[in-house]
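Take a look at this single chain, the form predicted alone, given in structure tokens.
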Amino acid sequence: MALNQAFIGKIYPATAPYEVGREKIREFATAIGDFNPAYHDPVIAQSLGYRDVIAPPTFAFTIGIGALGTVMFDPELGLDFSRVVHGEERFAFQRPVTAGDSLLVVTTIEAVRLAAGNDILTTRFDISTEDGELVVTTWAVTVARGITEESA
């Protein structure tokens, strides 16, 4: 099933604050296996200018996730969710996400394409502060494997 291409442009309201924690932090960056002190440490990262520990750069992904399956499970977009699978993603920062902050997430569909039989799904989340400060923009590109006769 083809997605709505009537979804290009649409944006999502922003999300309820997420609460950047140094817990949080910390167990991400061990998870993934960064033991950069800035991300641990808060007397190293404040001695490198920021006021607490900062996080991975990857971590602003777990920031978006919870705009991209809003935007993923609505009804009316048309995605199959069992036949999705991961493109790619990638980031612009303006600074660190760092512990502290309090950050809302403004979701855009950019594109919606075919390709090779696959619906692809590219959305951009704005990641900001209350304040409005914008911190990083991350975009990200989910693919719903098309149906084959071997899958149908």
Second form
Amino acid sequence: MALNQAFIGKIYPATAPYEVGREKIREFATAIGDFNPAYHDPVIAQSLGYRDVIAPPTFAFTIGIGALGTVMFDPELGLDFSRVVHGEERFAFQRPVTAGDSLLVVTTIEAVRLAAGNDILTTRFDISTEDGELVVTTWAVTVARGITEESA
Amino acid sequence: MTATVSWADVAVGTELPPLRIQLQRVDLVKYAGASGDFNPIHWNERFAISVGLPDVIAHGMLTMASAGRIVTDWVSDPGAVLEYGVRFTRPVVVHDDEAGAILDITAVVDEKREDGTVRVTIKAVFEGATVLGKAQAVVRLA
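With the form predicted alone done, generate the form predicted in complex with the partner chain in the same format.
Next comes the full complex, and the chain you just saw is listed first.
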């Protein structure tokens, strides 16, 4: 069940813009139990130098979740979605995601490998404004557990 | 951005105020809705058990978000976080009861850089074992 090695370096074109809304940021921050005023109160966020409320760092994963789905469900890749777990996640910010941003996600397959019977996929998401300003880069490592790892 | 912690006041070994977080089933449902991750292992016990898990488990990204709060609570301005990464090493099992799962989060400054930033290493413990590996954030201090 090895993944298709030809996918290394593959770039998926930019998605339709993701419109970052104030209420979505508040909903996400509330869902993670975080009431930092920078996520909820535009006046506080502006006093910190931001245009509007900012998103918690891990919200950037949610912006890329659709693009990650496109990769994982790509039949040419050969990933067994039923056995997938999230292995690693990383973010590198140029600035925080801010309400009012309209963001495009360009997806690159950075690595495809087999280790200890598991298929391991590293995907990079470059998240930029429609004007081309890079806001955040995220990396997701997804692992499809090999049959030999099965504990059931 | 304006972190409320001054770079000059921080040394390698500085400990951040610890954080205890409780995750109940309702928190997983809320996170599923807010994040768009509706994988049934995070809300459907029957499905979770059918794929070999002991019970429903928390989203890794919810654990990551919870652990990251130790840093953003410390500096007040979440925009001071320049980098944040984790490895998911062990599932956080959330039973269908009032107790839920308790995460104990601690963190320490382990590198101080001349550019006004520090690196913080975070530890997240559930039922006596760490659930995140290489959990590190780079933060710009005032």
